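Below you'll find only one chain, the form predicted alone, shown as structure tokens.
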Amino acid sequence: MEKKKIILDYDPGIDDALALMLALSSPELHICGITTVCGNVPAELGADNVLRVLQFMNRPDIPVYCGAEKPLVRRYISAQDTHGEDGLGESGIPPAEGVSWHSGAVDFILDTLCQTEALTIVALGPLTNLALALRKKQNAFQNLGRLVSMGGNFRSYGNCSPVAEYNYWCDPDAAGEVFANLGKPIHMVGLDVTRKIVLTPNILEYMHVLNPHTADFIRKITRFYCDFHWKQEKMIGCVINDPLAVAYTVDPDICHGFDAYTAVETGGLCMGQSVVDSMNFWHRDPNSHVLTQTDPLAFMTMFVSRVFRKESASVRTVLAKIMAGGAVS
């Protein structure tokens, strides 16, 4: 099997680290790198957080940039009250040790992308970095074959404002660039689809069940989010965004949706929404392929089997029972 070859840029944050569990589990893919760019947390702090996953998943060997440390124009205001001080749901997951993180993300980008012929980039964060890359070399976006985002919505209330996605209201002029001059569609894994993943209590439990070690670290992380949740939204339980954008890379028929074109707007009461010509009003080429369905139990099932290493058909069975609310016999 021909692996497809990828970057995670992102910024961890819980569900961040969540979806990098996911892509080590996943044989498909060959992460070349990890780079961090400020959003939920300050990036340095981010890559700290990496390599903190990186440890207990015991793949040290995986290179690690930061990246920028601010959005382009706007003032940068983290994600910290959702995700905890350190990223991790104030967690006390100890520092990595005998590795470090490197400097340079936007280079990495860049020389991994004159390197390597169909290089998919999933950015789980804002895209500060790849509009910097863009800036600094746009030719050699040529090698991209996907640029996946988690961000945005389209028919979703926001989770920062009333019509904004996080990722996209932390830095909008820089996603308002990437969408404007990367030249291919951007698949754009927005609110709308990750809302329908949820990691509720009783998937955790389950997951105990499956192997106890793995799943103390992921309640360990998502407790935090869960307090949070359900401060904010009286919901039991956690959206997890980022894993459904990773799950869409291994297997794209787990979402659907629509071509279009796509604009951020960078400032104002909307700052930060993602305006999709859903239309055609402005009879533009389109620049993104906006998800608007998936399979909360595929997506689920994918996950766990992966994560925690067991049959797919026999964990599917014990989470359609879970998630349509059923005995487990």
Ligand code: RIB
Second form
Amino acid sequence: MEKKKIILDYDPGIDDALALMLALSSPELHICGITTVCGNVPAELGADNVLRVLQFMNRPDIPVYCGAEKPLVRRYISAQDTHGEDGLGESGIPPAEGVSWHSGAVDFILDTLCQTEALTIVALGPLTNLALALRKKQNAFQNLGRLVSMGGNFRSYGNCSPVAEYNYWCDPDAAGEVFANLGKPIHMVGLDVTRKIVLTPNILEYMHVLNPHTADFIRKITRFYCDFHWKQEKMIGCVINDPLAVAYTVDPDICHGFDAYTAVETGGLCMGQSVVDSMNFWHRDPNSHVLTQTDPLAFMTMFVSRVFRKESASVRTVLAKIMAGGAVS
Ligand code: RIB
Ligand code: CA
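We have the form predicted alone; now please give the form predicted together with the ligand.
And the full complex, kicking off with our chain again.
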């Protein structure tokens, strides 16, 4: 089976870290490199965190490049209130040893696009690096296979304002430029689908049964995030957005949606809103594939069976009972 070559461009970040764990556990994917962007945390801290997760997953071979330290226009506002000052839930994960990251994320993206047929870019943070790359060498993206972006929302409410999702709110100008200029449809894995992916205490308990070492790592980095979810939304558990975009990259059938023209509002009351023209008022050719349905059980089965290296049918049976609210006998 030919592996799908990807670049992960993102802002780790707690759910970003889980997304990397799934990507590293998916044999269908070949990670050409990882680029970080200012978002949940400053890009340099994000790059340090990537190295921490790669060290835990014993994958020091994957190159890491640090990217944009601020949005195109707006003042940079991090999400460290949600992800912790360290970006990994103030978990105290030790720094990686013997490895370091490089600068030049934008050039790495452009060079990889020029050298790789049908590259998939999985963007799990603000789109600043991609907007800068488009500005620098737009024709390099003619080679792009697919852009999968965790970001935006169609009918679901925002998480940074009544209408805006963080990745597009943090840098609305970058999101606007990428949607306007990419020239290929953006697969928008937005809050409409990611809000259905909730990591609950019972799933964490099941993970602990499967492998305490890996479960403890996930529990450590998500504790802070779960506390935030309780304070913010009275939710027990936490929404893990980014891993769904990786799952969709592995298996596009895990989400379904529709094609539409989408624009991103760059200022005013609705700044950062992804405005999806689902009824074609503007008679513009579609520039996005907006995902609106997903199967949480299928996702969680993929995540747990791959990250914990267990046979998926048995994992699915247990998760079905847990996610239905039943005790597992
Ligand atoms: O709105 C959720 C998104 O913003 C996720 O990618 C999260 O990691 C943050 O980047
Ligand atoms: Ca992210």
